[in-house]
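Form predicted alone, single chain, as structure tokens, below.
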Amino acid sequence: MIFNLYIYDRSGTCLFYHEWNRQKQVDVSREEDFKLMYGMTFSLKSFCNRISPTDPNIGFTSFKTSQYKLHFYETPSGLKFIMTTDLQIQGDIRFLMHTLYKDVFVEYAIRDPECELNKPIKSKLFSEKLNEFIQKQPQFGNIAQTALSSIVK
């Protein structure tokens, strides 16, 4: 199940945020949440690049806690896509985020003349296309399906 998505520019400004199945709300303001998420992923990426015994450019792609999994995808231009999911999602979903970037973000945010570069995305069309894209994914799921599948196992 996909919980939420953050999109940041290269300087750490949150351009877009959306929740689907987030069950617990944070105790801080939305702006503080954006800063905390960016700071954490920035630090993890830097740490992973420094200690990597191989190519430091591969580095940080995801991490898992006992409650969720965080997935990280960075474009060559420095845009950062951060998605949190439940633990049932197997493997790395960077391909899904890359497809989201090229098929939704580029088409409905970058090519939209009303969307300003490095400014928060306010486009309803972008939000609608993002929702369509995410809800078509097998990873999207819903709370009832995920609960049922964990009971069946």
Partner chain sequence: MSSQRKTANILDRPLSKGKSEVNISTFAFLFSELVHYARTRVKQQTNNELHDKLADFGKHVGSRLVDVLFLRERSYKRETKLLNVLLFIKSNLWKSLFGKEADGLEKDNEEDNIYYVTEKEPLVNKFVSLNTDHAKETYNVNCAAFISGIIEEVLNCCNFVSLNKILNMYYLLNALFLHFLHYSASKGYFPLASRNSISNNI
Second form
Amino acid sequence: MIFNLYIYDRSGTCLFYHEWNRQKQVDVSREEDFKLMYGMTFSLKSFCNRISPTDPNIGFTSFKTSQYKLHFYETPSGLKFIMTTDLQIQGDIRFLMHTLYKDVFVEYAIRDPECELNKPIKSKLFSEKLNEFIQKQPQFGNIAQTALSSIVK
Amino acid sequence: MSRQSGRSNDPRKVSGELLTLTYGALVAQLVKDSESDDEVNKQLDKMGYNIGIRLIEDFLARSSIGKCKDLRETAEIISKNGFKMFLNITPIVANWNQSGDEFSLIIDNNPLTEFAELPDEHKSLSYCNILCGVVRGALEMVQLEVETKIVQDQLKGDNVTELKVKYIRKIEEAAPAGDD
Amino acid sequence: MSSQRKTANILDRPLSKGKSEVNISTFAFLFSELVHYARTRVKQQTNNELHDKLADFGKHVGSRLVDVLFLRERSYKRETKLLNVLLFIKSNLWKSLFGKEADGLEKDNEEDNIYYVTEKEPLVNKFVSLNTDHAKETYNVNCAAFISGIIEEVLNCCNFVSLNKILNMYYLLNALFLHFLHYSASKGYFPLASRNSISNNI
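With the form predicted alone in hand, show me what the form predicted in complex with its partner chain looks like.
Below: every chain and molecule of the assembly, starting with the one above.
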């Protein structure tokens, strides 16, 4: 089951955030949450590289707790995709995020003349397409999927 | 009736002529709006930069290319993957300098100049200057600061169009602001 | 013109067959910059003004395209009948620009001189989020103004007066229909006095 998704540009601005099945809200403001998430992954990434016993290559990709798993995917251009899921999730989530980058982000944000690269994405088309993409993933979560699609209809 | 359309119906492709003519319309308008050729060149470079910083994302998403080892690899990828992907041409990488931080992309069959001819009163117009900006912008996004310049131009009577790329420095990743 | 030019004069070179193709992204990025530039050149930042600017770019393309297409596909013969020109636009022009025919060509039910070329998904709008708000009648810029500029100039070059504006756009079953007003004159359609002899030599 997919809980939420953050997309950051390379200077740490949160370009997009959406949650699907999040049951418990954080106790800080959205902005604070964005900042904390970015700072944490940034530190984790450099920490992981520093302690790596071999050449780190890709480095930090995910961590998990008893309740959820956090997946991290960074493009060579420094865009960061961060997704949290439940522990039962199957398949390669980093690949899923790469596909999302390729088929949704590049297609509907990068190519949209109205979309500025270093500001939160306002495009409706983008969020629609992203939602569509996430919800058709087998990992999205069956119960929630049926619930959501009945709302849409 | 329409025998012409030898074009495939690939939704990922678009008519080369549409691109050529649209670019022509843009340059023509810039020339009209600007005081000097130099101003047009600057504007084209700026637009190219804006394109470059977006285009790189498209490139990275579609090709599974990771970080390059060195500038030589970068140069090859710009030519064989980058130019190939976006303009369907493969410029020759040449003219490396001694210290290996400067090279040229030799462009022939440039689709941007297909119908173009420089009038005599615009001798200092660098018609393809947009390419300089594109390369500079794209490389900046992968942490490479470069300088780019058109040093030979087919529209000015040279045999080829030559785009010079000079490596300046590697850009370090910025730490998150206000992090304590 | 210039004596030291080494490359063949542009007129001596053969006309390309127009089969070259480039990545759609390249066009999308270039077009995006064109829209941005157009926006910096309009004074009042209204959509109409911006549409006019985009149409100007389209006209530049249209005027060149008309030569290329008639030369390549009709061996110099231009159309003089309005309907034929419209069909030419719907099929040949559309195909060479967008790789497909336009979705439809319709005549207005009431007005004799109004035609619509319909296109469900204009290439130039493909990546743009159109946040239409019907109540306030506000919407983002409609980049298809560029295409309407192309059409307008093609009609002009064929000696038809065309008053070509995107009339409106609306969503119908989620499909975006763009309506172009093609031709508007008080009495029927007819070619104006010829500006260009080619069109009369059919």
